[in-house]
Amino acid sequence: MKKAVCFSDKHYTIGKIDEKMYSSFTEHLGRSIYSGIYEPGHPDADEDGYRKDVMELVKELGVPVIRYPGGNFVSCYDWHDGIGPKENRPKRMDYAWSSIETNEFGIDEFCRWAKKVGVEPMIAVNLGTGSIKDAGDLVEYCNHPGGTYWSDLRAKNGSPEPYNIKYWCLGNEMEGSWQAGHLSAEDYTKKALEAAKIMKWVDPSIKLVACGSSYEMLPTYMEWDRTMLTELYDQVDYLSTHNYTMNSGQGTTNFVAAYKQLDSHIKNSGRVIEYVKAKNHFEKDLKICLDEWNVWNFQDIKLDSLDDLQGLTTFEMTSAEKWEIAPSILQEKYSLLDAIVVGGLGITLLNNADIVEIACLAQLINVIAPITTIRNGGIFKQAIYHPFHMLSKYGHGTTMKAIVNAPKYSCDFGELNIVEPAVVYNEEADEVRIFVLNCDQEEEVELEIDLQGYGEKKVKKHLVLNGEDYEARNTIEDPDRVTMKELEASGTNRVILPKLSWNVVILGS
């Protein structure tokens, strides 16, 4: 048996933990709203149509904030449509996704059922196809208390009292050529400023989310966010950036040390951030918001690899015919593997919760989400519910740094230990708690914990993610295939770690 030490020390922290680092994304996409979030008619749905299912499951998972409406569907969404007496919506066509959206559900619908949920919206504005002055529209209709044209329609559209949102994207994705509106960083960075204006005109006290670079691939990849964020540095709170881990074409391996590909992305946005304030000479600190994060697989778009992403305009579906009504696409089935390296990325953000204050699972609900309901029937968990879950429920209080001496191994990353943690150190419980990835796929590994300064700590609770069949998927009829397992707490500071899988130890007096 392989063995593994993990030192840490009280005194060496990375960072507090932010409640936000636990946050998703939903959009207009598939059915992620419709028959996800919102199916009036549906037997479990209440007097507004909302599936309480859904909300049960949501709530569970602890989410604190969500992002709406897109993602993509945003840079050709007019919120207007969404508002206002139902049988007056227009049905437009959504050319992000080639579907039909009816606008059955916006704004109001989803503060409402987040208020319900009670989760925090994070509201993205058009910044493609939209205008600075519908940004700022938007943020009246939501934040002004009344006495203006569009908070007096929000209140004669049933919601008096504001939303107070706090947290608002200035676009997204707008250094892709996929983007309806696609802009280049100094057009992107001009407008941005302007709306950022008005917005902070209607309501000087939100926060603003910064487009940054998503895509390694791009030729702009870092050079638009050192051009935007060198005019937007002092406008904006966050600087956004995307990531998705595929497991496609490069084995197992390097998909299990997809941990490592995200810390290098997300210390790369860090560095321009750091760049950018030192030369500009300026003085508060930016914060890095994930707001999209996950596995996707392209199970179900016409995608070879990300880097096919370079130039591509349109996505073509292998599961729905153009311009359908809340299609099934998008609609992934995770693995266990997916589950395990899932576990692994969220280990990476909390070994940056000195930068990352906000991330989003994208998505939360059927579209690549851990969440998938059946049209007027039932409801399960997906394999990467469980890691998300643990981290949304044990990952609170501060990471502290972590010295490990373990094995290798070799990836396209590098050599690489055998072991991956994030430790996190608990002071209200007086908890230690260690999310660490096994990464040996043919042997356990007896991982001894040596901490120092916290008091005497033995293992009190030892779960797992792993299983012999790491394609074993969760089904309707099978909901619990893959989840998480509770094994005996060894009561000394040595735990042993099945092979390739996920853990949660948590140490205690």
Second form
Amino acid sequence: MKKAVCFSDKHYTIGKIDEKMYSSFTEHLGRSIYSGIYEPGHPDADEDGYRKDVMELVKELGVPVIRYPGGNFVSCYDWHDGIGPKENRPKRMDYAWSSIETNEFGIDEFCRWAKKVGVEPMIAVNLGTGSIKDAGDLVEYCNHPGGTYWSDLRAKNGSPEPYNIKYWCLGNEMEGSWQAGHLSAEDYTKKALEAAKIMKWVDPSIKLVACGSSYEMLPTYMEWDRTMLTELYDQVDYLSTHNYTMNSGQGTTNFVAAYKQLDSHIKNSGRVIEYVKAKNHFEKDLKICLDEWNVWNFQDIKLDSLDDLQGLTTFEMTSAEKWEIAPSILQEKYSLLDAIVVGGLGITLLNNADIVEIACLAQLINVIAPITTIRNGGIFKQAIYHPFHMLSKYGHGTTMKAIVNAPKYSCDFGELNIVEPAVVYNEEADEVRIFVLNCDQEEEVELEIDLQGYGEKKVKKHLVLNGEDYEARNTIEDPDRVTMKELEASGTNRVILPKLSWNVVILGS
Ligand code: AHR
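Beyond the form predicted on its own, can we have the form predicted together with alpha-L-arabinofuranose?
Now the complete complex, all chains and molecules, led by this one.
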């Protein structure tokens, strides 16, 4: 059996994990909102038309912040269409996803749902086809207490108390040619700067997220961020970036090693922040808001690899006709292997807790999501639900530095350790919680956990995500085919990590 050692000393930390690390995202896209969050007439819908089964699972998943309403959708969206009496709301073409938006669900419905579920909304404004005035008006509508046109209208529409939304995204993926109203870095900078000014005039307490680069194959990658941050650094609080991992024929070894690709992606955003800070003598620190991340295999989009995004202007879907209402699109069916990879990406998030403050799993319901609903029917957890749930349940405290001594394997990202851990110290419970991937597809690995300065700690819980069939998927008929399993706790400082597995190991006194 292969052997590895993971060493951690209580004095050496990476960073405190922010609660917002386990946030998510829901877009007006496919069945994310309609027949996801909202389905009046469903047997389990409440008086507002919200599905109670969905609310329960979202609560269980433990997401603190949810980003809304897009995504690419936001760059075509006029928020005014989604307020007031529903019978007066217009049906519009959503260019982003070639669908029809009925506008039955808008900002008020989202904020009321968020309150019921106990999550904090993070709202993106339209900096594509929208104006800077629309952005300011939306902040006024949501956050101003009253006595002005937009705040009084909110009260008239049923919400006298302001929503006090703290986190605001200045557009979405504005670097991409697929974005409605896509801008050059210089033009985005000008527009975002003016939008930020107005939005902060309306409510100086808000926190702003600037659109950074997300796609490494675009020629503007990183140069976009340098240009934009040089002007916006002092006006914003976070730099946004997105990262999707696609299984597109690179082989299992490279797919499993995607945690390394996410790591370099995050570090690149961190480096450009540091560069702009140093060059311009800025004093404050900016944090990263990874407001979209996931495995996304483009199961129903005509695209062979992420490289094909360059120059792309429209997404062609194989799962629906154009201009349907709430079409069943982007409904990825996640496998055990995808779930193990998602777990690996979570390890990378934890190991970057010093620079990533907000991270949103994209998305939440039906669309590239951990939760799937059946229209007028039941609900089930996709395979990726489980690692994300474990991270949000146990990944609290401080990420500690981990030194690993292990056999190596080689992949597209170089020579890597066969095990990849994130070590979290939870001060409250006085527990060391280790999230660890065994990337070896053939053999189990015995992991020795060498802890210094934590007092006597032994393994008291060991949960594992693994199986014989890496293509296994959950369905409404077989909802627990892929799930976490509990192994017998060793009661020592050693654990056996099954071949190709994602593990949660908890050590306590
Ligand atoms: O999450 C799906 C899409 O991925 C979002 O709309 C967009 O921001 C990204 O390209």
